[in-house]
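First comes one chain, alone, set out as structure tokens in the form predicted on its own.
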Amino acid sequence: MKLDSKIPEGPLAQKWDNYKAGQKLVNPANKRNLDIIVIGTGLAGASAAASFGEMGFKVKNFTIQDSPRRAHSIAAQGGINAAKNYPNDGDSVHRLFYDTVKGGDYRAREANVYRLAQVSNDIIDQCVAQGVPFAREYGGTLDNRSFGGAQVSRTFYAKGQTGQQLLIGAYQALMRQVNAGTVDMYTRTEIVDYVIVDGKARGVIARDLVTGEFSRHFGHAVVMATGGYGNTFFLSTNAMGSNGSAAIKAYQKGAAFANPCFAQIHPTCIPVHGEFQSKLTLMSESLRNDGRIWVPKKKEDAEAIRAGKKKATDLSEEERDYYLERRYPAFGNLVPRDVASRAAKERCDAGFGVGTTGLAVYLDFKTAIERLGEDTIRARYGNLFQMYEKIVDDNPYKEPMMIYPAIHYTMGGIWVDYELQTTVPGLFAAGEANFSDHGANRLGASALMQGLADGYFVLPYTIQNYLADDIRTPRMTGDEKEFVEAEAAAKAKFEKLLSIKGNRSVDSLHKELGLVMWDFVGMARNKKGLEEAIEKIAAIKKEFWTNVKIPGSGKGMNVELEKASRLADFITTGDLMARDALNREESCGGHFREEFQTEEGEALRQDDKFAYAACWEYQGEDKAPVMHKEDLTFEVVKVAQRNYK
């Protein structure tokens, strides 16, 4: 497998301009003869499909949802980063770039990250033009707030509904193209395989989730924008329908999967509260702007709180340990997510956790309410406070919230070059589905930025550079042998699942996988545990393929069949994550190996051995994948131990 990152020549700040100046274009008449398939309608998929349609390409856009507006991007709450520097507090494109590389623990490609910072300001302009109702300050300019890993305020927001408002903007742009006839929308349709012709991605096999029927679709290029694979853990902040199947299908068709062990565990989630949960709820990182995180200083107070003999409000200021402010005075409660999550785990493991399980810490707004007033806090976070109260039945204006880390986002994903093209020519990956921009840890409010950057401002350029050589390729009918064989293989897989007729439900097996992932491939990992995880995942795989029970048939809607198909891919993903974590003998970002930590318990990188993207190549069913390296070089950023103190 050849890994060519295609980073343009020239100084870092001029690479994107150099690329655009030299790239090949497709003239308007030829665009009408070129088909692009876009999988996914979240921020990356919707913005890409809308842009391609506006440019004149013929687009097919697929979503498993009944409407593009139900894509999981809608759940993003806190905001979107950009280097506008409206608060005049010292921000710049370079600082956003630097914070992102540092926040990712120096495991991201410099050129891609710098481009992301460069186009961030264009995203805000475009969204304002679409009517996205960003919050504004008294003078009328857009308001900003702070997120973890930065000492400036660069996060644009729309109350606690930023993802929803940005998605409405992208949805409007997309539906304009649907009405114009440039985009054909396929709802409730899942991609079950890719079609490769002469080494190039030329189409997909789709399955209608309502009728169960399969169909073949041709595209001169295919863009995958289907999000991450956090639901491998069963319990996560992802929507229950979020899945990594499109990425695993691409991996099985020759696309390298990069850094699968880099999964983000978000520090501010509502703690697990029972064995029958199927979903966890995120409380936005924006709450760390004004909320202070603490646990009791004395173990006896923590024990009394867990026993219900004391309440948080019974403890005075002197009896509280604001441990993030104590350990990281420079950044305080706004340290990056990986640092905040590990610190919460350390306090809970040491016996200072609260809640009935002891696996929770407090997020307290008492100081902020005294300083700013309840009305101001309500204006900033009212919908989040309401959501918390509805779930937990506590009033967060009176009692501190309880939070604990949970799986949230995956920085790993399909390997892409500077053009966002995978190792399969003609197959592109955008947004969370690729590994491109966040290294080993994503900073808060950067996911929305990357999704829209890829869709609005990167792919519209880079895909032309690929398609310019394809203008003489005629449309295929779908009757070619590669399409027929791919459809037959997909059908055979579904028929095999239905034929097992075992005794285990899909969810019971998925929960078992999730527990293995959380216990051995979660917040703290070690060699022995990861080796055990690989064995346990293999056993779950065997149990799944011999004893899963799927009622009903493949005709018509069958939700259990959908879940089973996705669980087969989650099992493959889990194995890949464990192998990657086992290989990476260092701690960096969201990947924490217990054998590699400083005396103070911080992540200890091994730059001389692991400053690379680990890219895994599929070798076939039940065969171990092969790892290839893309070495990371840092020409501008000085690599150093991260320090938020």
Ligand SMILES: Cc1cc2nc3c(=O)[nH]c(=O)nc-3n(C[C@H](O)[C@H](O)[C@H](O)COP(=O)(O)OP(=O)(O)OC[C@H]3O[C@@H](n4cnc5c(N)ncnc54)[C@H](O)[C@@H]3O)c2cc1C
The other form holds:
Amino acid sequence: MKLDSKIPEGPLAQKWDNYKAGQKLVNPANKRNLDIIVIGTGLAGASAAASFGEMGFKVKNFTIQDSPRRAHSIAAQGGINAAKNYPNDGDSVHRLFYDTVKGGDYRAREANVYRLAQVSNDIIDQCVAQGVPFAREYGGTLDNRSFGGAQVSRTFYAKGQTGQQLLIGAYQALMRQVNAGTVDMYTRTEIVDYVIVDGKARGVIARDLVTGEFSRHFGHAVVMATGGYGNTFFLSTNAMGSNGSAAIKAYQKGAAFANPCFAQIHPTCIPVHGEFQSKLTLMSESLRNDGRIWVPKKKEDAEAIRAGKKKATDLSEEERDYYLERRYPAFGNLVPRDVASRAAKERCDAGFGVGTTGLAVYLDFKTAIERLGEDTIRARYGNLFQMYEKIVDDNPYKEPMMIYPAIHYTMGGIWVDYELQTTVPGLFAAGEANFSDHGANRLGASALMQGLADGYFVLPYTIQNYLADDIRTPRMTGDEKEFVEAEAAAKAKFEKLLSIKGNRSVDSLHKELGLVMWDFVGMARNKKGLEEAIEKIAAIKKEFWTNVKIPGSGKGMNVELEKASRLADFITTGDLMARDALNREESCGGHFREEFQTEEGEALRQDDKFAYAACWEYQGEDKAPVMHKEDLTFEVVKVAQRNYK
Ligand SMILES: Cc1cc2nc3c(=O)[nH]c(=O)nc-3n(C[C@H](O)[C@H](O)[C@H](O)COP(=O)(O)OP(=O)(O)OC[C@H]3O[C@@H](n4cnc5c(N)ncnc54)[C@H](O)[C@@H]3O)c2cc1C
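Counterpart to the form predicted on its own, namely the form predicted together with the ligand:
Full complex below, order starting with the chain above.
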């Protein structure tokens, strides 16, 4: 497998300009004859499909939801980063680039991250032009707040519903193209495989989730923008339908899967409260602007709180340990997510946790309410407070919130070069589905930025560069043997699943996988545990393929069948994550190997051995994948041990 990152020549700040100056273009008459398939209608997919349609290409856009607007992006709460420097607090393109590389613990490609910071400001202009109602200052300028890992305020937001508002903007742009006839929209349709012809991605096999029918679709190029694989853990902050199947199918068709073990555990989620839960709720990182995180200083107080004999509000200021402010005075409550999550785990493991399980810490707005008043806090975070109260039945204006880390985002994903092209020519990956910009840890508010950067500002250039060589390739009919064979293989998989007729529900097996992932491939990992995880995942795989129970048939809607097909891919993902975590004998970002930590319990990187992206190549069912390295070189950023003190 060849990994050519195709980083353009020239100084870092000029690479993107140099690329654009030299890229090939497709003239308008030819664009009409070129088809692009876009899988996904989240921020990455919707922005890409809308842009391609506007450019004049013929687009087919697929989503598993009943409307493009139901994509998981709609759940994003806190905001989107950009280097506008409106608060005049010292921000710049370079600073955003630097914070992102440092926040990712020096495991991202410099050139991609720099381009992301460069186009960040265009995204805000584009969204404002679409009418996205970002919060504004009294004087009318756009307001900013702070997110973890930055000392400036660069996060644009629309209350705690930023993803929803951005997605409405992208959706409107997309529907304009649907009405104009440039984009054909396929809702409730799942892409179950890719079609490769002469080594190039030329189409997909789709399954209609309502009728169960399969269909073949041709594209001169295919873009997957299908989100992350956090639901491998069963419990996560991701929407129930979020899945990693399109990525695993791409991997099985020859696309390298990069850094699968880099999963983000978000520090501020509502703690697990029962065995029957199927979803965890995020409390946005923006709350750490004003909320202060603490646990009791004394174990006796923590024990009394756990036993229900004391309340948080019974403890005086002197009896509280604001452990993030104590350990990291420079960044305080706004340290990056990986650092905050580990610090919460450390306090809880040491016996200072609160809540009935002891697996919770406080997020307290007392100081902020005293300083700013309840109305200001309500205006900033009202919908999040309401959501918390509905779920937990506690009033967070009076009692501190209780929070604990949970799986939230996956930095790993399909490997892409500078053009966002995978190792399969003609197959591109965008948004959370690719591994591109966040290294080993994503900074808050940077996922929305990346998804929209990929869709609005990067792919419209790079895909032309690819398609310019394809203007003489005629459309295929879908009757070619590669299409027929791919459809037959997809059908056979679904028939096999239905034929098992075992005793275990899909959810019970998924929960079992999730527990193995959380216990052994979660917040802290070690060699023995990871080896055990690989064995346990193999046993779950065997149990799944011999004993899963799927009621009903393949005709018509069958949700259990959908879930089973996705679980088969989550099992493959889980195995890949464990293997990658075992290979990476260092701690960096969200990947914490217990054997590699400083005396103070901080992550200890091994730059001499692991300054690379680990890219896994599929070798066939039940065969161990092969790892290839993309070495990372840092020409501008000075690589150092991360320090937020
Ligand atoms: C609760 C929560 C809050 C968040 N808040 C923020 C925030 O404030 N700021 C920030 O920057 N990030 C935030 N994030 C992260 C961010 O929301 C996501 O990373 C981002 O929205 C992903 O966008 P996407 O377009 O890549 O994928 P998604 O929005 O997940 O969209 C995936 C699309 O692919 C489709 N799809 C998937 N598989 C298939 C298939 N096989 N066939 C057909 N279609 C398929 C789906 O239907 C969907 O349309 C948050 C995440 C969560 C979970």
